[in-house]
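Have a look below at one chain only, the form predicted on its own, in structure tokens format.
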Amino acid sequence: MLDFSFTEEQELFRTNLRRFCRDRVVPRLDEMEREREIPDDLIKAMADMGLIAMSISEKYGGTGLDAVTAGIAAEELAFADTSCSIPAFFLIQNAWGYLLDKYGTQELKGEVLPMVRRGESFLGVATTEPDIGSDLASMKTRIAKDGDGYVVKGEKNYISGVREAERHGGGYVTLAKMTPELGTRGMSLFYLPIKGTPGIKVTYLEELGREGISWGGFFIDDVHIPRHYLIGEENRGFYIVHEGYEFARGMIALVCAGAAAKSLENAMNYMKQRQAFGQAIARYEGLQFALAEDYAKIEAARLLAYRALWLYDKEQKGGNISRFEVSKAVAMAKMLSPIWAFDTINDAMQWQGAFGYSKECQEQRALRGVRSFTLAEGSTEVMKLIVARELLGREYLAYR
């Protein structure tokens, strides 16, 4: 039999998450978009609540929660700030975290997960370059050994988190090619430290959207790292870093459906106080079928999101659950989410008029927001390659 129920433990979590949001996290969203960052002392708060990389284990001052459990989280955070900042400065560094703690050297995760998880260090992704997104059979910076490490050149950018970085400290999981003859199968994987590091260079650019956290690239210039900060094997790093990919993708999924979830709640209180020839415009039956179609869609890309974070957790402990399966079924749900999300914000902004597109409607910093996501970790075009490709076999893939 389909069990739709979420744990006594994860009800009880989402109640003192969804108070903790509204006490905590509303009242500082005008404040984060002006300042363009979260507050310290909320990230201080989130740690304290043993928000930020919650899946890492024990050992590490994590509680090793499972991936439905950290959607829960993504969700209710991106309820309350629809602008999507902290929902992204808290998934990335929790499927990152999670990653680190699974492939990382005993020396590695002892040095840096304990201080993201008291958030006082930022960890982060960055395979993407200039010129280079999904195809990273491309990229263009490369990693060698070098005495009793490795050194690396080359360039990151659209990356997330580049100022925490480099303000409080924190590195990135990275990708770079090592025997660029084999393609993919030549790409190891592995922790670059970004303050202080010589040979970095962070440069910054300006989001559309999700102003409370940062956005840019840094240089790399022969930079050395040492022997422990490699993750998992020499050249396996292709493999891997889509483990991490797959549990963002997700919690992104999630995430936009909280905003959207958000932007609905707001457009129904407004349609039932709106008044419009002589009656509130929650009567009408073009705003109702709309909504009801909205809401239907958004409801779909939440079963869709949690199935594939269940899957994600039966793969990851072992169960008989193949990893291409568990690739289709987040590729789904992050090939719709987001544009069903955005399609639905973009609804509630009609329904509420001259006002929804007004700065004081919160609506527009969720379109925004969510608009990163069809896009980040991985753009929609690629999910639906990722679909196409577990359909109809690798033998039909267009880019081979």
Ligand SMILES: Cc1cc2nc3c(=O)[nH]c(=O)nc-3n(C[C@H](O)[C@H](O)[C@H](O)COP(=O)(O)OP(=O)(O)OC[C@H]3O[C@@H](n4cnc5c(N)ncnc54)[C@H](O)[C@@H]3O)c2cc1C
Given for the second form:
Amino acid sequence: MLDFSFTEEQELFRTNLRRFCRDRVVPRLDEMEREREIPDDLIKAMADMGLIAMSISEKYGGTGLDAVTAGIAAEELAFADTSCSIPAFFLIQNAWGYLLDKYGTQELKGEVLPMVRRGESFLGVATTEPDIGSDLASMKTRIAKDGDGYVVKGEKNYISGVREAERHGGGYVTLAKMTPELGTRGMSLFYLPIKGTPGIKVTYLEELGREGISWGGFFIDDVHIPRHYLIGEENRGFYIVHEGYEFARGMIALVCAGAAAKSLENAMNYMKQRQAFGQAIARYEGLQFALAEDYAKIEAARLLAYRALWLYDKEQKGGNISRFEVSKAVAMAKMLSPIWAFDTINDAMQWQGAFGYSKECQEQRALRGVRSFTLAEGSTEVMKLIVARELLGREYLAYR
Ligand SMILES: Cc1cc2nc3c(=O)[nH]c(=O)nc-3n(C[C@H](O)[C@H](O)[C@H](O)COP(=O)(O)OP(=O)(O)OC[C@H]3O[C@@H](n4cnc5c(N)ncnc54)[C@H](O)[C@@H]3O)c2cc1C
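Counterpart to the form predicted on its own, namely the form predicted together with the named molecule:
Once more the chain from above appears, this time first in line as the rest of the complex follows.
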């Protein structure tokens, strides 16, 4: 039986969150863009509302709510902050907090998760390096046993949230090679603290959009980490990290849909009041047809994304769903949503004429923010490779 409705609790969660966003988030958008950060009091308000890392278990201060509800949060936050800064801040910590909660040691979880939940430290993911992103098997960063713990050497780049981790404290769920000759079967996942860690040097990059969250990298120069910072088993990191990526990708698809929905709303308001050739431009079928097509695409993106997160929930709870089915569902949503959202926002700019091209118009923010997601947390092309792999079979992968 198919049921496309949200639960009463989910509907209430959405209503409360939309009110919170209207009152607390929307009035701060210009300030966030100007100051290039999310104000501390807003982070605190999000934490007080139970939003930050909401999917972690109650034991560490979370709500342990399902992935679909996290998707609602991602969508609503993007509807309010179309620059995608706050949504990125939310989804990154939610996905990686969840993963750390699932695979981290008790000691590590106790050290990291409560502070992340309270908005007092940042938790992100670091797999990408200056020379590799999609091709994780070619990663150069190494982790090796060292006495009672491990030593890590390498460099990560194009990483979200480095200033937050450096300033507030916190760190990254990080992937490195432990047994290089085993390729992806020889990678380990661990927690790498940033602030005040000897051997860590943070670098910064300027993003095209998402001004409220920082971007950059860090050098890792023989950094010693204790044994309990390992996340999951040694040499299983490549497989574990993808569980986090799948959760993040599902939420990203809804972030893009949320931002595009806001642009459609803005554009429709404009089209109704803007007059040309003696009537409102909303009356012209040329615009109506494009609007209808874009709306349908965003609705399709939402359905793909919610289905992907629903499957993710089922699989995580031990349901009869394979990991590969989840990977494919998530990849389909992440493959289409950023592109459809980008095109929709671009159309919404066009329908608002010259005003649409001005900085005063919100759509330029949304366009720049959504654009990041054809790359961040896995490129569009990699999503296509995943879908094709599941359709054709692994033996047709161009590489192994
Ligand atoms: C805003 C932003 C935030 C990010 N935040 C983080 C973060 O927090 N943590 C983190 O670890 N990384 C982060 N990334 C990095 C992101 O994960 C990578 O950009 C992404 O995985 C692609 O890697 P790459 O940039 O090295 O491109 P490459 O892998 O070098 O690929 C370059 C191009 O070739 C395409 N390509 C590669 N291989 C194939 C193939 N086999 N077939 C067809 N096409 C292919 C890619 O899709 C891409 O278009 C972020 C990126 C952005 C833009």
